[in-house]
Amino acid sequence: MLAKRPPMGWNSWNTFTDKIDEKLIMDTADAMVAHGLLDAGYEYLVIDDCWSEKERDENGMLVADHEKFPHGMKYVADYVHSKGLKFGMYSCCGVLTCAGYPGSFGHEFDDAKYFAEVGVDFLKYDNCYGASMENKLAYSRMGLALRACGRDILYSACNWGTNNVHSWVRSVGAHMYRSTEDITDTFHSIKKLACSQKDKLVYSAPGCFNDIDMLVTGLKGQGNIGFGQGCTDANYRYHFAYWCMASSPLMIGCDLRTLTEENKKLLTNPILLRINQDEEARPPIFMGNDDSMVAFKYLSDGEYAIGMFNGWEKDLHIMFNFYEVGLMPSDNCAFQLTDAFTGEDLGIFRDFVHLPVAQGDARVFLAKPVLL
């Protein structure tokens, strides 16, 4: 089964938009391996929009841009595969892609065949210039085409959360689906998208995952979705921690050639990735409000994850009363907490925790039940 766990990888859009070429993609493949991202589980390298010529060929087939990709797309795919990575590409359910390149409307089976021949392992399928009243049909057509193409291709349906996508997208063959508007490198955007999905994560499960959008971790205001200085490192911790607690796909969007040690440490945090990649992918129980949120997540190994998220522009102490998830003081059971960011054993807590969380930041803990 494809997508037993939330897919992980890198996508070109957030930083590079149309400024993509053969060398960039190959350099990025090198960087994914050199930084240990492949070893951490980031296996997909995905080229987003703007990779093709503006017109199909005389047979109606897609053609890679001759200047950006002079050796053709299979050459690039073969290089990515030689690094142990999987290769992803982009199309759209409309007559044009979002950037104005040929879309797959009416060409779904031809395009799926092209992707298979190139050696594609992942298709991001966008939602521009299509028939809005036939959204489900459009995504089902590509689902059928991918299954008929003769190659296993992970199907990433990017319809921005429209048309109640969470209620039907699993039925059209998708393995992950965008559930939100586009993210930007701002804390307002991160918090808005995170809070918008609290009641929708129950639709996400192994085989088809709710994609809250690509990661902005490490952008620092660069690229086409950056504004000013971008987010703080605290905001990136909030962002990455929530996406991990939500079992969202993790698609890095920054320039990996200039990845800082601080951001690499966050993106490869073993405890957070363990939470994200938990085989049961259960949604959290949410408590509190959007500004002082607590998330409690059942894990498959008998432990739990606790996330505390401070959405205020001031430092807070956030309370988690264990009764909120059903643990009574009379049960003689407590939680031993390990800090996900530092690895520190914080000791045993009975009945509740009440801990400081900096503004725009998060804290996450592994919680092991202890009988007293």
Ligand code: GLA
Contents of the next structure:
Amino acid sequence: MLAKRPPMGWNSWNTFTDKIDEKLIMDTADAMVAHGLLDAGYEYLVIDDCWSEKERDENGMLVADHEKFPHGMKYVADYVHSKGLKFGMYSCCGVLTCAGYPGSFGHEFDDAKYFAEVGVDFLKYDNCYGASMENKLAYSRMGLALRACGRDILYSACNWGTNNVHSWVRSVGAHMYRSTEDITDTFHSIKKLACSQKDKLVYSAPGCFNDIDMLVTGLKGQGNIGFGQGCTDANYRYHFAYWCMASSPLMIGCDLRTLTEENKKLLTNPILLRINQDEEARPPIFMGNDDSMVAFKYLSDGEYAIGMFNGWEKDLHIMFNFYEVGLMPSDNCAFQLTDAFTGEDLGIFRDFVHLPVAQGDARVFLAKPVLL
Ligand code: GLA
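Got the form predicted on its own; any chance of the form predicted together with ligand GLA too?
Next comes the full complex, and the chain you just saw is listed first.
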């Protein structure tokens, strides 16, 4: 089974758009290993849009851009595999990709064959220029092509949450599905995408995960989707913490050649990754509102995770009354909390937690129920 747990990796789009080439991809593969990201679980290295020539060859096959990838894609895939990573590529269900390169419409089976021959392990399948076929059919068709191609390829469907995708996407064989519009490196975007999926996470489970979009942590305004200075470190904590609580795929989007210690620490936080990769991937119970939100997530090993998310413009104290999840003051049960960011044991909490959370920041706790 592919995608037993939320897929983790890196994708070229958020920083590099069409400024991709062989050297960047190979250097990124080196960096993923050198920074310990592969060891932490980030195993897919995915090239997004803009990798091909603008025309197919005389046999109708896709061709890698000769200048960007002078040795061809198999060479790059082999290098990525030699580092112990898995290799991902991109296409689109329409006649063109979103950036105007050839799309797979009418070529699905040939393209799946091409991806299998290259040694692709992951295909992101986008949604531009595809209006001539019903969306569900278009995604089902590529699902069939991938099944027929002779290689296990993780199918990442990217229709931006349109056409009630959550109601059919598991059925067409996708292993993850984009449920949102494109993220940008702003807190407004992070909060909007996060909150938009609160009632949709129930449609996410082993085998096919709700993908809230790629990570912007560490972008700091750089790259294709950056604005100004980008987000604060607090905002990136909120972002990563929410994606982990939501069991969303974790696809890093920053330049790994210049990964900062701060960002690396966040992306490899062992408690947050354990929450994200929990084998049962249960959706949290959400309380409060979008500005002051609490998420309570059942974990498979006897604990829970509690997330507190401050979406407001000022520092807040956020309150979580345990009766909201069925624990009454008269019960002889309480939670022992461990702070996911510091690893600190915060002791036993009865009845409620009421803790400060800075503006645009998040706190996450492992919560072990204990009898008193
Ligand atoms: C769409 C997708 C993005 C990215 C671009 C590439 O906008 O949602 O994630 O793949 O296309 O053109």
